[in-house]
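Quick heads-up: it's one chain on its own, the form predicted on its own, in structure tokens.
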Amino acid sequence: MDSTQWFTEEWAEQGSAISLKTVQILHSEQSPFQRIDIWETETFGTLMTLDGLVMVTSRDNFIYHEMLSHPALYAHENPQSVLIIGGGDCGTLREVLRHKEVQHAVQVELDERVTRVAEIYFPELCASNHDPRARFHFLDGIQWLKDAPDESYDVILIDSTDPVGPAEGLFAEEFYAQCHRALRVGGVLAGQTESPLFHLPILQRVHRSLKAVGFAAIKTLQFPQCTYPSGWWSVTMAQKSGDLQLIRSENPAHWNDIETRYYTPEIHRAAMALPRYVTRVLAEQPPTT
């Protein structure tokens, strides 16, 4: 009898799913906020799921973490103070702290258990957790932004789960307004914005909200992420003032200091070339009332 076990995440609204062949479950717990499971898979290394949804795997997380962090940091001329909302697995924090210009990196994650479990099962992602520039706060990121002083950060990265439950507010216009207020002149915001194939209305709403709260430039980058819905993902960046030009990565003195596996200046530029159907939807104006 075949004893093969599979983890499956269904994308019911899209009539599709992803399955990963598993070896064993390594850890399972119910935190105050969600169910956290850790699996050993046959070909994707370690897998973390939250409430049955893929959060991170050892095999492909580097693409997501690099594309969320480096484009925003390289679009800022001197990113000294960085705020990460979410990011419980700490992979984004690790990428941020590769930049020598960063003096302070504050991570605000609602569920401390995600980070503590990641420290055990994803030590490579948590390699920079004891960097003296890193600060952790296990609190509500939305409230943190409301309490933040004006113009207190150079870069804000929103490393969130899907826009349901506690994470829904991280896609709201009110939240983006708080980000705009908390960013310094020239500050850059970047957040994951789901699949351009499965979730285009979300991406459209994010663009409209960022424009409504006053961001000067808004650009979406696309990239493959095979364990996320559709296998195709996006990050959307916005700059408080400026035009989101690559500033530092064009300088070899900066670029050569950081070793990446996916991100390059060429990938950055190419990722901003969006399919025609996406650009048409993003250019649509909301109906007048």
The other form holds:
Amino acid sequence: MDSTQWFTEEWAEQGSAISLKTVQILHSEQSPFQRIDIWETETFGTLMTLDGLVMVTSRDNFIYHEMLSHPALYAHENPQSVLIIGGGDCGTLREVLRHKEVQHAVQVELDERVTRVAEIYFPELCASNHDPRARFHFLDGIQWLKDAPDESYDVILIDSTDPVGPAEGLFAEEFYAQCHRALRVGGVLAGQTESPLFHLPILQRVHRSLKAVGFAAIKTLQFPQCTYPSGWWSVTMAQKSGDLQLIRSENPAHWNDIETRYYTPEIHRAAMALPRYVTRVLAEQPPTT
Ligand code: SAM
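Requested next: the structure of the form predicted in complex with ligand SAM (the form predicted on its own having been shown above).
Zooming out: every chain and molecule, the one shown earlier first.
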């Protein structure tokens, strides 16, 4: 019998799944919020799953973390104050802190155990955790935004799990309204918004909610992410009184001031080009109530 073990994440409603060859399981625990498993894989490095769903692998997390953080930060004139909701593996925080304009990066992650486990098994993602600009709060991001003062952030990044359980409210119109209120003029929000192939109704609902709460410009960026459902993922950005046209990294003064592996100004522009079937659905007017 083949001694090779496989980790499989099934997407039952889609009739498909992903499997990664594993060498051994390195850690397993039940936190107060979810099951956290860490695997050593044959070709994807270390794998973290939460409640059996892929969160990060050593091999391909750079695509997601760069595409969640850099388009939003480079779309802002001067991103000094950044809030990250979720992001417990700290890969997004690391990317944010590579921007010298950032003076404060506050991470509000519900489950402290995710960060403590990441510090052991993904030290490269946690490399900036001791940066004096970083602040950690292990709280519910929904409550954090409810309590946030008006116009307190330049950028809000929502690096959450799927819209179920504690993360469901991070995709709700009320939450986006709080984000809009907590952003300064010209502020930019960016959140992971699932797969354009498997989850288009979610993407449509996010666009409608962001528009309903007053964001002036809303743009979805799409990119490959082979370990997430369908292998194709998205981030949706929105700007408070701005048009999301600025791409500061196109300015020669900013070229290569951050050594990225996936993000480039060309990728920033190209990622905003969406397939016709997606733009059609996003352009549909919501039913009149
Ligand atoms: N890249 C992953 C993805 O796209 O699914 C997300 C990675 S990150 C580990 C997701 C984090 O969101 C988890 O650590 C989870 O604990 C956190 N989270 C879920 N709901 C939350 C909430 N209401 N407030 C703060 N963090 C939350």
